[in-house]
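The chain that follows stands alone, in the form predicted alone, written as structure tokens.
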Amino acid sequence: MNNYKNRSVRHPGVGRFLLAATVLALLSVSCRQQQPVQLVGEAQGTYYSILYYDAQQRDLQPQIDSLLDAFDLSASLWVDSSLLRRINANLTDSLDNILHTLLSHSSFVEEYTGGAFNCRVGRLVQAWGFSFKERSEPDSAALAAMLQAVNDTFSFDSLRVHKSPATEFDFNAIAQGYSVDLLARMFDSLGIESYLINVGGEVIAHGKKANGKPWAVGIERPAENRYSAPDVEISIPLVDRSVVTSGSYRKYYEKDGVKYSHTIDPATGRPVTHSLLSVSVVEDECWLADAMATAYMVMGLDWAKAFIAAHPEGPGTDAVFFIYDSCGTMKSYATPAFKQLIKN
């Protein structure tokens, strides 16, 4: 179905909170250097900010918006008429290129992470109140039925997907990253070699700034709550890489004094409850950074550390984690590969 397991990966990252990765030091140019083009807009229920150097100074906003609109019509759960919504409602089994790719990528990451990542959690995400439907926390019988759907097998080819009627796909943990990759391909096809794309905090950087320096991207320190102002904790240089942050501190709801994270554990069918606040992953492709960040949020720090140690040459080795320790103090853990990235 895919060949990701055989690729050589060098230590290369329900939506994401809006300022997961704050772009820093975007402009550092003199009047003699080429001026960048900067575009901002809205898509996928969030914002985008794109900066690029183009000798022709082209305004690519119409093409960008068109691509993102087409992406939503395929893979969004928030668009009633999207192909994904129709597949989940068992109205069609047809696939387009976007959904076929998302299924292929998701299948790879599910196998690679031992099930920590799972794209069949759609009904669970809805039940716990992190979707377009009203919250209806499941009782034990309903939870068992939904877990069965999560574990049901499915198959697909380039044209069709075959699933059980109860299975509902949710690509929120990978789709936005893939949309960033598609935008990057568009820029590449237009001969634009230096750009920084940020869609809802999911970032890809290609080439360098006009002054020859790498793009600088900030990773946010986990905030006290969803309303707190962003505070950059770490700035990292990015050249031909992506970074995605997944966290539990901006997307949650409270009931009876309990915070429910938007990250659902496919094994239990419940929101995760461990002390991991956020994880940022740097990867060559944004979809992979996106998916691995979510998988680590499911795993928690201890499992994630053991997983990375067992897969030193695989995806997801460049990562930084923020946790609460046993005393309630926020601490961070950076993998050796991530530490090396900062040094560079």
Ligand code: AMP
Contents of the next structure:
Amino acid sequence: MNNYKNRSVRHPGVGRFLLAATVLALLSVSCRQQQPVQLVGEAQGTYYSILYYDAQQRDLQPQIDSLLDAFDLSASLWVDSSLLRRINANLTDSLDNILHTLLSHSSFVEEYTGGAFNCRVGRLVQAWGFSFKERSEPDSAALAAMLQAVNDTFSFDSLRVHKSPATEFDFNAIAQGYSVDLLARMFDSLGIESYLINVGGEVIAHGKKANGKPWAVGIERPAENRYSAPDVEISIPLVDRSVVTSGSYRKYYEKDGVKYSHTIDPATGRPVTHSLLSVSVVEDECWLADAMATAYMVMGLDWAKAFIAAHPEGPGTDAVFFIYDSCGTMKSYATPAFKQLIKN
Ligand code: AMP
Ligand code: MG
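Okay, that was the form predicted alone. Show me the form predicted together with the ligand next.
Okay, now the whole complex, with that chain kicking things off.
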């Protein structure tokens, strides 16, 4: 009642002043909202960078860091006491939610890719020197034993995993992508609708920027070696999707003039050696983009092209490959679905 009375007797000059003040206040709120919160940090032996629009401008770094720390305590091979390390050492057969999900997703991708993706390559990865152990080429008897461990059957339910004592899991090809998905779910649960999460180059974008434009993510042209500066080759508009790149040009080691890729072909037990330098996959979920990019690195371009033609509904149809042709010139091949994506 009082409010109504006050408003009705307000002096016109005061009204104009209040109107101007309200417009200014609204403008300043919308300007504030235009500015995304930007966070950078370290996790999983790499860097993350996250942008999000939040009217409350909340600092979510503590929550992000604790989610990533908890993730490492479960699925990291670099943390001595992680649950994964204890499972691999046959000290426990208990699973938590993260490892159960990683096993489920990995089993799906293994079957879908005809075995190109295989999360049981742990011992081979170590033997070829892409882990914390010594680098040395395994002899053929050791290789045969490790291949056996890769092919041994295993089973799991939501609580436990049953595996041969020789089998060691390695989720490095899928876990980082899954951790990005978990961060995305955290942002969703906090009511944040527009964000761009990048953990070590594995990216998910949700919603659009404040100016209504899609988030744009650059795909790197493979460099000559791991020390070369990144060179953005393609910019992808990304709305509610993920992009992940796997490549042999940064993660490799060189011994006696031979470059060994960190991707193992589960059929031979050896690092892949074909001319595929990198592949980027766009998918709805980051774990799937991550796993499919690794699977394509195992397949090589010809098998990957045949695979995509045989699975036109996906997942994995939106991909771009960089290769060296027979003359040593770098070329790219984009799938039709990928070309469509960058046209939009
Ligand atoms: P990414 O960088 O996502 O392609 O993952 C590569 C990592 O995945 C390697 O360093 C290994 O730890 C692991 N890995 C290697 N070969 C395979 C494979 N065939 N399937 C699944 N994981 C693999
Ligand atoms: Mg991967």
